[in-house]
Each structure stands twice: as structure tokens, then as C-alpha cells.
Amino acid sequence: MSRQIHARRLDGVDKNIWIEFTQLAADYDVVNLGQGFPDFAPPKFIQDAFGKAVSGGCLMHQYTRAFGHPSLVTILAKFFGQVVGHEINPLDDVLVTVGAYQALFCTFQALVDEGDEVIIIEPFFDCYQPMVKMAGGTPVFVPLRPSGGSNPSSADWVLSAEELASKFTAKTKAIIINTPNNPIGKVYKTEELQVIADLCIQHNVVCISDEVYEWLTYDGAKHVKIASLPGMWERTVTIGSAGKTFSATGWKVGWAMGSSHIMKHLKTVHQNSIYHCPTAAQVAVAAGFQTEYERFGSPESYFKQLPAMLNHKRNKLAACLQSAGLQPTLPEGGYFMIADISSISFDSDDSVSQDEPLDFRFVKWLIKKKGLAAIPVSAFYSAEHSKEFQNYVRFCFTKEDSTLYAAEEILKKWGSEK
């Protein structure tokens, strides 16, 4: 066939880090600290809510409101209204999506036009760049850079206000941030968010704030919603995830939230693609948020219990990585921890191209030779900056203790062999 069969918007966006390394981990049957999902069950109260929804009669198995089940958008508006300090209209300001992924896709498709520039702060979740390109936009990258320190923390990774300001032009349509950040775990401070907010207001730019790990913060770090800052509600789309909130990533329930004058355009994309999301899962998530609304701030809240549990796992993994000679960066939030591999010597096999970045070669060696899966951090950077950050790999600590113990044994054995 002489005619090109695929659309040009797919050029250059066909590769996916998760497909490559998930398959590699499966081929070698490894201890998987690569993919970012819990291998433990969601809390019982939300499992029970899902069971109740599924057995709740005929309507739980049929279509529901296109932009979100009434019970879910109502509690999301009520819950986050108190967090943001702004009244949220459940019918106008909230869109329920098939996970945060679809919320992001709807946002880029609805707001980014041919020739628009979108500022992406690096490291970034890998779908941002291809989604911008598929919408016809041009990604513009600004990296967080480590400022050093004897006990590396994600707080050490900072954004240059001058460099960021230099990227705003007449073509800038949006900026996307991720806090807590995947992969480094940085939680943006209020003053850092204010720098971004001031530039958005000055240049009339939309802020897309990916906050799927918002409840997972450690060591006193506080998550602040940029939409709560003065002048930002009307120019921010906030992305959330029930999967990350309730440790139920397979349910694929997410949302986008913002002012109705923006959200109406996301809804147009949604109604012409997905149309609506599974009914029973939405009802279950609504019940989960209602429970958390009643428990908010108390020791019984899952939003208190989960980060406390993960903090222990985080510290355990950090100690294990250090024992093997890696230098971990302690995350302030999220599921993940990065580690510096620059001091590690390893012999990659002949099947791995030496032209590949160091972290790609290291992760493939780690999977094949040590039976432990991780993710190369340079995959979270643009081509122009990836070489600066190829000395890091990412590990997920949101795992059962048995999984972390298995990883610990691998790391201890590796450390003893040196």
C-alpha cells in the first residue's frame, strides 16, 4: 500500500517505556519494583463499597451521567471545595474520567492547538510529551536540578525561576506540573508554586496540575494545591486519581477539576471519545470519599494511615539501596525513590547496545543478572536533557513487605559480592 496508513500525529510517539520494561520484567520473572502500583489490597471499606455497588441493582450495570455519576461529582466537589477553599460546582466544575491518564488526554486535546507551546517541568510522567505532540503543540522543557547535599532529598531538586520565566512566550498556552513528582518525589512548596502562579497570571497561561499522589507525603512535607493560590482557580485544571488515592489502580477512575469555562471544553473531548466511565466503580469511589470526608484529619482516615505505612517502606528501601552501594534520594512524597548509580560498575551483556543511556543499560542488567526490576530515570526527560540525568534509576516502594524483603535479599547478596 503506497499511501501512509497511520496519522502523522502518531509519528515519534509510538515508543513506551512501560511496555518495554514491563515485558522484560515478565520475561525474567523478577522482583518488580519497576511499575508504580501497589501489590497489596485496597482498604476493606472501599472493597466493600465496590461489592455493594456491583450488587446494587440494574442501574449499577447501565450507563450513567456522561461527565460523572452524580454521587461521585457531588462528594468530589464537597471534599475538595474545603481543601481548595473555593466553592466547586459538582455539575460544572468536575469531570470524571477513565483514570488520570484520560483526564490528561482530555485536557491537552481540549486546550492545546497547533503551534501552541506547553511548558513541561522535568522530570515528567512520560505521557505528557506525546499527548502535547498529538494535540499539535510544542513541548518546552525546564528541568528541576539537584542542589546537592550529604543526605540527598527530593527537596534538593529545585526549579530556576529565571530559567522558567525565560520559557514563557506569546505562544505559551499551558504549563504542566506534577506534585508530588513522579519519579523523584518532590513536593512543591507554596513559594515555588507562587512563582509558577505569578507567571501564569502574567502571561495568561493555563496550569495543568497533576496531583495524583496528593495524599502521600512524608517527613512533614505538605501538599499545596496551586488552584488554591489567589487568581489560580480560574486558570488551573487539577488532575486526580482514585487509583492512587485508594490503592486501586485497576479501577481506572480519575477526574479533572477546574473552572466551568475551562471544563466545558474537556467535556466536549470526553463526550466524543469515552462518553462515560463504568458506573459501579464511580459509586464505590463516591462511597470511599464520603467515608474519608467523615474521617478527614482523624487517625482513622486512610489518607493518614497509607502515608504512615509507606513511610516505613520508603525508609526500608533507602537502607537496602545504600547497602548495595547506591545513593538514594529520599522522596518527600509519592510512590517512588530514585537512586544514583554513578559509582556502580556492571557488565551489560552483548544484546544491550552501548549507545543506550547508562540507566537503560543498568536496568536491563539489573533485571537479567540480579532479578530485580526498576525504571531508568532518563525516560522521564526530553532528549535535550536526558543525558544529564542518566545516572539515576527509579524504584517503587509501594509494595507488600514480602516484595520488599525479596528485593532486600537481592540487594544484600549483591552488596556482599562486591
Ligand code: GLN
Contents of the next structure:
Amino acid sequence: MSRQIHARRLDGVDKNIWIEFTQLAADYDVVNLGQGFPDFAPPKFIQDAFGKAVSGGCLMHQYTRAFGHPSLVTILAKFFGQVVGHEINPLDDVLVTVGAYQALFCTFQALVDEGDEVIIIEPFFDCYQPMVKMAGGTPVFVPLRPSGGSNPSSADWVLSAEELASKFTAKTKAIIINTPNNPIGKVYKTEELQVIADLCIQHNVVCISDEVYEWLTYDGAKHVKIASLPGMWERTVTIGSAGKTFSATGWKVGWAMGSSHIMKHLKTVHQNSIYHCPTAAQVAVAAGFQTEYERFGSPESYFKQLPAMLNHKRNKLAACLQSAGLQPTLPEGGYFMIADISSISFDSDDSVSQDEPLDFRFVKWLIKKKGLAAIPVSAFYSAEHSKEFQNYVRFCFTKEDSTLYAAEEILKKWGSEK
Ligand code: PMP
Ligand code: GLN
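And the form predicted in complex with the ligand, for comparison with the form predicted alone?
Every chain and every other molecule in the complex is listed next, the one we just looked at coming first.
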């Protein structure tokens, strides 16, 4: 009798948008506004910190404390304690992880049991759904819906409080939110977070808050940590990423923070799987946060300079997309911009199945025929709802001006051909 080789938990989670589209962009000579990573260098102070860490003695090349290098957990606790308005214990309340990805994985593995439901707000960073499933949980989706308007903004995308409330059941274990959101760029307002917080408290549910783009907000939008709302520190796991914070996605240093009664379970997963993250990268990130702590709120702070720089790139990309007839939705945060493609006609190439969603076919055409890479937005939706949202594609603007100019050239040429 033949025996299935793979574990059942892998059923239905084998496809991955980043694997597919990163490969496609690499196969063609494209201007890459697809995968979200800066194509410019991280700031000098953080590069220097890495260099210093690597040449800082033999212990920089050896194992360190399992749950985070002492210098990193100490500064993370000090830095975020002041932001969240709650004392954070560096040893009990912080876990350093291999990027935000591993923080998410530890959280789901630690908290979600067979049969538990996890509420996911759509559109969502794609790995939430497979991670919930691999933990044995059932994802329950609730969509942000655009309210329309002639100058679309991510602020138009809102949750219905009634619809959200209807998703909480006796089986709900957790809800995951992402602010600023990938892919739309929505930055949740305090009132919106309060609705979610009230439901979490009422139903005794944990909130997982993915805040990897926390420093990237525009036009006066303010990032608020749900853990700072009354009664939420005790039930929130807040996730961050040095990759986004310091424009160094390849370093793969992330963290999860929360009350020790939750964090001890994430640590159990971590100690039995990864054990600890690369020592020198942690020491470099610690030095970066120390520098930022000393200049917090000042114009020299990278957490002010980076969003100011990205704001120009955001406005430039929006104008380019408009000139090619695409309708962009201006993001209040993050480094992505979605655009409506419904008014564009294109000839899907023969190698692409007509059964594929419109946005997948469009992006494949854009890569192969126009030399510009983007990401289809329906990939950020559950199978139940993806059909309703296949009119959007996502562009990344954390790119060199020269990359954005090259994209502009492509879009202008295309606009003039139509
Ligand atoms: N969450 C969101 C919303 C993301 O966009 C990403 C992608 N970088 C991650 C988590 C994973 O972050 P990291 O690269 O630190 O693992
Ligand atoms: N977070 C990045 C994005 O949204 C990429 C993640 C990945 O490549 N796995 O583009």
C-alpha cells in the first residue's frame, strides 16, 4: 500500500506568492517593484554597527542567550517600554526571532490548538493563513472594504464593527491585525483599534499585532500600538522587524513582545526549534536601537528620516501610475501601494491559464511584456474572497530613485502607446 510522504498539515499550503513571483522577476530583466525590500543600502550607522559586531571578538561568532542577546532585549524593552507606556521586562517579556516571520510562527504554534479559530482581517500578509493551518487552527476571515471616492486612500478601507463582532465565537482564540497594513498601507486609528480591543477583552481573545512597518507613516497618520490601550498589554503579542526598521531585510532579526504569561509559551516553541538567532546581527540591531533611543523624536532619527524619504517616493509612484491610467490608492503607511487595473486592457500571454485570477494574469503580462514586476493583490485574500479583489496589483516604493525613474519610463511609454 502506498503511504503518503508528507504530513497532512502541509495540505493546501504548498503555494507561495514570493517563491513564484520572485523567480519570475529574476527570469526576466525587470524593473522590480514586486517583493518588498529596499534596493538601497541600510544607513551607515547600522552597517558600521554590524562591522563592529563581527570584529568584536570570538564570542560574537558563538551561541548566545536563547531568547535574545542581553544587549538587544535590554534596549528593546527600554525603547518600546517608553512607546507602549508599559514597563517591559527584558528577560521575561521579549523574544528575539529570525525575522518577524519566526515571531509569527512561534506565536501561532504556541497559542493555537486543533479546532481553535483565528480571525484574520483581509487583505492580510499571506503567511498568516498557512501558519494558522499548520498549527491546526481554522482561519476565519473578515474583510476591510473600500468605501470608494475619487481620490482613493488606504483610510477608505474599513472594517464593519458588526461584521467583525459576528466572527467572534466560543472557539475564537486569537485575532491578528497588521498596522500599517501590507498590502494596502492602512494605519488603524485609535477608535478602530478600540473596537477590536473591546471584542478581545469581551471574548477573552489574544491579539497578535504585526507592526513591522511601525515607523513608516505619512500625511500625519499616527501609528498606535493596540498593546497600549487599557487592558490590552496582558493579551497582546506585538511583533516587529529590524529588516523593516533599519532597511536590512536580509539580516532577519525580529521580535515578539508581550506579557510573560504569553511569552513563556512562544519561548517553548523557540527553544525547541531555532534556539537562538545569529549573535552579531543581534548585537548590531541593539546598537542601532541604542543610537535611535538617544535621538528619539529628533530630526536626525532614522525613524523620521526614512518615512520622509519614502514619502517622496510614494508621491512619485502615485503620479507615475496615474499617468499610465492605473488608479492608485494612496497608502497612509508601509512601503506598498495598490492600484486598480480594471480599466486596463492587456493581452494575457498564451502560457498563462485563463483560469488564473485577473491580477495574476496582469502581473505576468507586466513582467514578461513590459519588464516591470509587481505583486497580485488577490494573493493577500482567502480563496473565498479573492475573486472580489482581483482588480488590484501591489507596487513597492522602497526603491532607489533610479529604479522608480526606470518604472516611470516604462509606464510613460505604455501610457503613450495606448
Ligand atoms: N509581516 C509583514 C506584514 C510583512 O510584510 C513581512 C515581510 N517582510 C513580515 C511580517 C516578515 O518580516 P521579516 O522579513 O522580518 O521576517
Ligand atoms: N514582506 C515582503 C513583501 O511583502 C516579502 C516577503 C517575502 O519575500 N517572503 O513584499
